[in-house]
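First comes one chain, alone, set out as structure tokens in the form predicted on its own.
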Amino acid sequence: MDVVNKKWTEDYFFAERKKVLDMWPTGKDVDLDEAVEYHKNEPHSKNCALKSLQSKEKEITYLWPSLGTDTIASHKELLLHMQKKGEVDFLASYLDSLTRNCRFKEAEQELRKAKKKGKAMLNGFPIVVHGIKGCREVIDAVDLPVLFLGPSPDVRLAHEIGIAGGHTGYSGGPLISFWNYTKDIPVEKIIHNYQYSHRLMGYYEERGVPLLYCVSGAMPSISPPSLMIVPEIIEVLIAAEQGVKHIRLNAWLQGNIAQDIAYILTFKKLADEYLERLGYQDVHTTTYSTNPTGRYPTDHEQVYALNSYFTMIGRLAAVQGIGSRTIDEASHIPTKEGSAKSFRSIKVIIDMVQPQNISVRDNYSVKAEIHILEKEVKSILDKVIEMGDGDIITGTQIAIDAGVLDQPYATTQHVKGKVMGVKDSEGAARFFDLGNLPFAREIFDFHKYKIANREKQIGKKVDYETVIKDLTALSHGAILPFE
């Protein structure tokens, strides 16, 4: 498949669209003209893109949960509970795993079981099965903006129905889907599917309906932040070419305060820089941070503390949006009560810190992390652009094959998987193995020096056993494992 970073023509988009809408019967109900009018008649306060810009203008931080359940009645109940009891500013429809894999028939069967048994059978909201009518029943019941989310190799029909059904944002993307949610699907196929979704969002934008796209890039596994920022900026550039105008930059925090703040600030700076450099000067970016992925404690008191800690980091970096893990998700699918308690608790942190306007940009440790991070990101991203002779998609394909773009613990077989992270003596993520990354000696020496300090601390060489312990430290409520 020959996929390049060029805006689709309307003829090509609508030819593809016929095939997409035929994937499931609810696709036939999508009428773009009617959907545009529906959105234009909705209040601005229910638009994800506009409210996200509002947070930027007012320099405040909003709360963004990531939740979903299967039936319309239970999903409405969940969102209304989060709106009233969770005191959040946005709502979400998290896609179930069957929908994310286009297994709509099975999703429909499980939904019928859920209605019959009166309990959840799916781990999210099956947008495609519910169709436009079902989505709007949920959207019309709440007062807040609602986005839908869930990385997937093919989310095209969910985009058609989700947006026409009243959702005004989407979180996911081609590279996080490639790295972390597929086994043997080529990256160009996934990117092509997302070009469709981005072109659809661009179509709405061109008709006066702002929509928010939230890039995801890659899930961290003790990953130096450059391994997340680079694929996220690539996702930004692919979306911008298709006409997406409002983008939320997602930062996956990992625990070291200076490094996490540097991640947020550097991501925003370089995303805007590459957008302008490549000619996308009318794209609005906002920032967002959330807790690390991976195993979490089952002790609710520990989770409250961790949630508060990561919220504090995000607010110190003045992000426009913050997400959070829930107190009970390490034990079972999050309950609406546990979710509401989680967000209500971190709201206290935001309300305490927000008025103080504490500046962290001139902190020595933060500046040192920004210095090395900028060098890492530019080294990789510029090489990707060079390898593609200016085309970011072509470069991405070539760079993945060469290991210039790489991820640790990826699920896909189409990746070198040579890079690996480990924590230094202060809990920051460093490169244990640089793989084939195109770094200068300065960067290599920096990581080697930081790991050497950790070795002095623990009294032995850092090895794979150290890496495994680092991966599980957070589940014990610690930034570093207890030696």
Given for the second form:
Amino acid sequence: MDVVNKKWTEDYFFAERKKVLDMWPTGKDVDLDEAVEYHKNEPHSKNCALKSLQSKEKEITYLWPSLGTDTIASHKELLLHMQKKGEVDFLASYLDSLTRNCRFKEAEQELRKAKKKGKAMLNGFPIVVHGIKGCREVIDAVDLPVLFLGPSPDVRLAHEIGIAGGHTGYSGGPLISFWNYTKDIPVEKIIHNYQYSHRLMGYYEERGVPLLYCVSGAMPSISPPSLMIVPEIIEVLIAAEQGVKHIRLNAWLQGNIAQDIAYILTFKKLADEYLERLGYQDVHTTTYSTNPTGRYPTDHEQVYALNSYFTMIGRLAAVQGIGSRTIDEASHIPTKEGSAKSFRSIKVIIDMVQPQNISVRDNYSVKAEIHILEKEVKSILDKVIEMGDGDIITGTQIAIDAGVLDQPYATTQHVKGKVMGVKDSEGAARFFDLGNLPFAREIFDFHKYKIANREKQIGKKVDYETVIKDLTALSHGAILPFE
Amino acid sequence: MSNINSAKATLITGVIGEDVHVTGIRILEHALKNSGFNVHSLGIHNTQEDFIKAAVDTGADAILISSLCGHARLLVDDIRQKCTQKGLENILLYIGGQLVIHAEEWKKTERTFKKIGFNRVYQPFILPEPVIADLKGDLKIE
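Based on the form predicted on its own presented above, generate the structure block for the form predicted together with the partner chain.
Following is the full complex, with the preceding chain placed first.
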């Protein structure tokens, strides 16, 4: 499969589109002209892209929950509950995992059971099975903008129906789907599927409907932030080529304040820099931060504290959006009450910190992190571009084979998996193994020095035991494991 | 990290069953490679047949199975007989992870899996080092 970073022609897009709409009967109801009209008649306050821009102008931080349950009635109830009791600014339809794997028939069967039994059978909202009418029934009932989300190797039909159904944004991406959600699908196939989704968003943009795309890059597992920023910027560049104009930059925080703030600031700076360098002049980027993935405490009081902590870090870096985990998700699919309580509590942090114009950019620790992080990101990204002879998608394929793009703990079999992280004495993520990353001596030495400090702290060499303990530290409510 | 020099024994590694828990096996694979083993990883979502086929194809010395879904016993039920049928009479079989759903005495779990034909059975959160030491002993390396 020959996939390059080049805007699809209208002919190619519409030829692909025929196949996509045929994947499930609800596909035939999508009428792009009608959908563009629908969006144009919606108020600006219900558009994810426009509301994000507004947060940037006003220098405020909005709250974005992740929400999703299966039937129209229960999803509507969940969203209305969050709108009323959760003090959030956006709403979401999280896709169930069957829809994310294009298993629409099974999703339909489970949905039927859910309606019959009156209890949830799916772990999200099956956009494709519900079709445009079902989506709009939910969206017309709420006053806030709604995005849909969920990494998936093929989210094309969900894009057609989700957007025509009234959603104005999507969060997910080809690379996070590749490393963290698939085993055997070649990266170029997943990128090709996303080019379709991006071209569709571009089509709406060209007709005056702004839509928001949120890149996700890679899930963190004690990962130095360059391991997330590089794939995220690659996702940005792939989307921009297909005509996406509004992009949210998702930062996955991990708990070390200086490193997390440096992540947010460096990501924004370099995303804009690479967009400009590669000729995309009119793409609007906004920032967003959220808690790390991985094991979390089951104790609600500890989760409240962690959520508040991560919200504080995001707000210190003046992000435009914040997401959060919920108090009950470590035990089960979050309830509407659990979600509302979680967001109401972090709203307090936003309201406390937001009016304070505290500068973190000049903090010595933050500056030191930015210095090294910028070098790491540029070293990898420039190498990827060079390997692809200027084409970011060709470069991505070659770089993955070479281990220049790599991830720890990937579900896919198609990466080297040589890189691995460990925490330093202050809980920041450092490279335990740098694998084949194309770094200069200075970066090697920096990580070595930081790890040496941890070794002094624990009185032994860091080893696999340290790595395993670090991976679960947060679930005990601490940045470093208790000895 | 130092690369310990060990003979090029070939190992098949992977997770059996439908669960996507990948962290444990990735750490083990990382450590095994660094110890000089030739690691043929199957990743997540495998059946016992996948493990056996890979072992036949690569002439492997050992199969290391990780399982976290709690249904391991059903999934590996007759793996030893199947190995023998495919001509892998002498292959080492190791298993580790969350092997049963309900809490039971470890000795009992270990006995169950040894009876199935596993040479080594490991408790959850085992570190790589003892596994590597066992492999070297069982394969008579160094």
